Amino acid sequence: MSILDLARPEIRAIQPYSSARMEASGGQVLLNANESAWAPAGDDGAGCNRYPEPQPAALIERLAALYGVRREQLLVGRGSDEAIDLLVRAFCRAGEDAILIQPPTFGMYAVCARIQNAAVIEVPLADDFRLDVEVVLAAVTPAVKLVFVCTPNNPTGQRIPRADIVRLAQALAGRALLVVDEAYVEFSEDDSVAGLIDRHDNLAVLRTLSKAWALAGARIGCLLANPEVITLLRRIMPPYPLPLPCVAAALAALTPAGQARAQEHLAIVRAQRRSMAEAMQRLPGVRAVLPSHANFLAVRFDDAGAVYQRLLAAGIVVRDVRRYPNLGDALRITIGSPDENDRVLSVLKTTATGGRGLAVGSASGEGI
């Protein structure tokens, strides 16, 4: 059985749009795309009068090397959100098929499914936010075409053991595509599961340059998967997803100097995450700080709503995740710069002590 047997038959049969840039083939006089012959004004406009490559070769090569996959196993687009949307549209028939998720988790999986009118089967994580493989597999019906797993998970920060990913991939073979979202894997101690793609043709992995690579504004994300899946999704992907300035920013970030800079910042975030967790755990009004392998902390409060409002009044915006299952008392706090983290702790100390202050240390203390 081919993995494409799980995809919508009408998508498998579709004739993809042939873009003008794909037809260029090295031509020197480009008169096939109705572009302007003149570059726009400004130093940043060079080349912008021409459509970009649909899948920029230089960026594909660099990302494939970064993630340890072959070029034909990689699709690059506008953040991993676009890959999620493409997967749902390619594999889920409206009103018939479904995805499976384990809340609390990233909300875009369900949003993309509901836009497609695909059902969303929810198998909540355990009270300690573990994923129970057997419970997940028991919920997989013939309608389920995609099973999403986020590790480290957003918004809780816990990681899914590699052995559980392997068990899911094996058990879902011929039944569903397992999509592992590794948006935060660089902040953990775990290796990517992308190396398992050659062994499991129903495994797909989402990666992004938005987090660890500081390119959220450039919107560069990847899907790593079986080449047949990549080819299928390229059929329904818009022809020019990546603007030239975004490609240039990504290529600059992935140079040796850019990679060294990213590693420095990753070390700071990991150390700050540890210091922030330790400091907040000593604060009155904090029920618990969930263990995190991402660049954020999920924190339980006695009165999360009041804490959220006090932080907002101090000019600090955190994520209110109280609507998520089993997180009715929690806020998600991104690990920022040392100064930003100290500002958060300062507000929390003042809130906890009625303005008297509390000696709990700072995120930028000794050892950072």
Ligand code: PMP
The other form holds:
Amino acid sequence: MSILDLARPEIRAIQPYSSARMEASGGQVLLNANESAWAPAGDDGAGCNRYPEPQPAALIERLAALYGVRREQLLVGRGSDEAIDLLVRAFCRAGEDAILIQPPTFGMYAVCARIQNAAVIEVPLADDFRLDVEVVLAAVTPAVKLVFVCTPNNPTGQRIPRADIVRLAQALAGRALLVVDEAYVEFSEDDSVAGLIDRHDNLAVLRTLSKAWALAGARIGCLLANPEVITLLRRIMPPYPLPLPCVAAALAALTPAGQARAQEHLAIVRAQRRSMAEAMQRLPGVRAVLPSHANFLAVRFDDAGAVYQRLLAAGIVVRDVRRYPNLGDALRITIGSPDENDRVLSVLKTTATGGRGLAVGSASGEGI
Ligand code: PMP
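Given the form predicted alone above, I would also like to look at the protein as it appears in the form predicted together with this ligand.
The complete assembly is shown below, putting the previous chain first.
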């Protein structure tokens, strides 16, 4: 059986759009794409009169080396958000198929499924936020085409042991694609599971340059997967997803100098995560700081709504995650620069000793 037997048959049959950029081999007079012959005004637009490469060879090569996969095992898109969307559209038939998630987790899996009119089967994480493999497997019905797991998980910060991922991939073979979202893996001690793709054709891994590589504004994310899955998704992706300036920003960030800079900031985030957790744990009004392997802390308060308002009044916006199951009265606080983190602590100290703030309703929306 091919992994593509799990995909929507009509998607497999689609004749993809043939982009003009693919017809040119370089050094030719380009009159095949109705582009302008002149560069736009301004330095930032250099080269932008031409459509960009759909999957830029230099970036693919660099990212494949970074993530330890072959080029044909990698798809680059507008953030890993786009890869999530493409997966759901390619594998889930509207009104028939389903995805499986373990709340509390990243909101886009369910949002993409709902847009596609795929069902969302929720298997809540245990009280300590560990993923129970057998409970997840017991909930997999024939309609489930994609099982999303997030490690380290957003918004809880906990990790999933590699052995659990292997067990899931094995048990789901021939039944569903296991999509492991590693958006925050650089902040943890764990190795990526991307090396397991060769052994499990139903394993796919999401990576992003938005977090550890400081490129959220450039929107570059990847899917690492079996080449058959990558080829299928390339066929349904819009023709020119990656703007030239974004690709240039990514290539600059991935140079040895850029890598050194990213490593330096990773070390700061890890150290700050530890010191922030220790400092917050000691404050009255703080019930628990959940152990985190990511660049944020989920913190339970006696009154998270009041803390949220006091931080806001001090000009600091954190994420209100009270609406997520099991999290309780919690906020998710990103680890910022040491100065920013000190500002958070000083507000929390006054919250702990000072008056009570206003209670607020839950923030709306799915995205976390
Ligand atoms: N996965 C997780 C777990 C996330 O938290 C996020 C962003 N918040 C994403 C994926 C999407 O990242 P991007 O589209 O920026 O690559």
